[in-house]
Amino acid sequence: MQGYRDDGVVLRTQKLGEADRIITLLTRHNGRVRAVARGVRRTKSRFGARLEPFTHVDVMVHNGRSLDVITQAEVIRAYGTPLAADYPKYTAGTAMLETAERFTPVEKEPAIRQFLLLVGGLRALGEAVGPGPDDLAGEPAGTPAGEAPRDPRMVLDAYFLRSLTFAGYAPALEECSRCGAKDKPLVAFAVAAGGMACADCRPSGSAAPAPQTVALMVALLRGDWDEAIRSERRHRVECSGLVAAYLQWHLEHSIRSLRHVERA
């Protein structure tokens, strides 16, 4: 059988038969891949524990008739270890995995930017003090000494906003999403319109976020963590609600794990 080697993050696992699992990975070169791991539910399995969600693994995969088959797996980094003991981090990470799968609907279609974004987001979640602003784009860590810890939900919101940007759905935050005006006060956030709107273009039923909330969204989208960390909790809560609504509207699907994040 022909095979290929790649590295990827385990997004989800499903039971198959008595001893097997279907593993869904977001890989560096092959995009989202679903493959069978034979016998991994047996206690004597050689690599069952290496194929758990949140794990970044190096895998050897052989092509099968219906599903590919994973024949080797080596752990690169187990992101789930620092998340498992922290409920807010764990639930935010679960929402990241679900969102990554939603943004890669076609199997084996390369999605390198989404892969790097996911790896950087999980790394930022797992560290007590987040790395530098570029880390969510998959760049090496480099946190200045004394930087304040990042709120897990802010890390998640930054991941959502950048995922939307890579998919071509970046919200308009500094100009009217309808008329494009930059010199008019932006008074409303309209999910269906694509972001902020001026008073002349404001659709009925749109939200009216505080200016500080919009500034936080801009900071998260740009990776300006110095600005984001100075935000107040009420503006973070409002930001999270708007970002979640915007994300799910464009995905045309709810992110089920977000219900648990809201309780965190």
Contents of the next structure:
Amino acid sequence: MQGYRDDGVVLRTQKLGEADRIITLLTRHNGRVRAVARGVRRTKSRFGARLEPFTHVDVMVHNGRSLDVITQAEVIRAYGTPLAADYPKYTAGTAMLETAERFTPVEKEPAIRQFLLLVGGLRALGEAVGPGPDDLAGEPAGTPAGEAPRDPRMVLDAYFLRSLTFAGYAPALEECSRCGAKDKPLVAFAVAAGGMACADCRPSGSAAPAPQTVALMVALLRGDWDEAIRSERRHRVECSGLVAAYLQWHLEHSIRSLRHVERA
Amino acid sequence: MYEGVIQHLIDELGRLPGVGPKGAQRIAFHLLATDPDDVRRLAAALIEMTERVRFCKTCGNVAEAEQCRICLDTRRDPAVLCVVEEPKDIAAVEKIREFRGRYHVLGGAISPIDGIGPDDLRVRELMARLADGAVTELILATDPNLEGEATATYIARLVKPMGIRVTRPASGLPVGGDLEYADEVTLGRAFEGRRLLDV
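Can I have the other form now, the form predicted in complex with its partner chain, not the form predicted alone?
Entire complex below, previous chain first.
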């Protein structure tokens, strides 16, 4: 039986049979993997809490006939512990996991940028430490010491915008998504058109967000947290609504967790 | 693939949790070879269950009347309420023979990824039970996994303004296990909850 070793974040677990679980992981080298953890639900399982959602684990996997089998797991970082103790963070985190799963529809197709983005997003959400040595450009970094804690929903929106960008659906925020004009005032946000639109191109029924909301979206996409933190709550709420609509339109799927995400 | 009645039985058995097609086939042929009276008794028990068993209107436990035997038992302490996810968790806590309070069954845990939020659980009923002030301690015995922890956090936050003492069963090392095999999260919890050995 051939196997492989990889590290990944547990996205989802599903009960299987008497004491097993199917673990869905987003791995560094093998993309999204579904594998069985035998006996994991037993109190004395050798896996213990290692294969809970949000945990970044180093796993040894054996190729099975229908599903692969996890034979060993070591924790690299348990992001779930701080998240489960804070409800708004937990709900935002589950929306991240669900989105990561949706953006990797094909099993075992490498998706390293989505993986790194997810790790960065979970780290930022947990606010455990500052940026680590393995941070890559484009990841939302953790909150540096002394800075005001970030709104979990803003971290989530930044994650959504960047995962959309990595998937090739970056919203046009500083030019018209239809005619490409940069010098005209952008008055509407058209989900189907791919972002902002000028008055001439504005499709009927498109939203007309406040300029501060668009500026917030730009800041979140760029990772300009100094700018983002200065935003007002009403613009954050509007931004979340637009980003959620844009994400679900391009995913062609609703994100079930979003309904339960709570604003701190 | 069989025909007629036996295949129908295999299909029905195969819908049970944890029973695959092979298992369903094995059970069906076992029943076929069993004394017909035993099979009739099983069938009668299944029908009786569907007709008589319901959920306790107070706590959500399985009951054969409007209220379960624990809610009706006047010797149980009404000041301590233990919140669990499923009725089978009540059976697990009862086995320790230490807890003398009452229970509240949530009917699951908050799992946004599966579309389950607080409104899908019996949280509102719990808050209604706590409103009269009779309960002084709430034990949040949801499963010690991520969904269970988040559910406990959510309820603790709701109950906090009511001034009720909220506790959670300790997490840690399983009795009879080896320390070297404990995972970091569990071992961390065990160290957090360490107690003084007063000998």
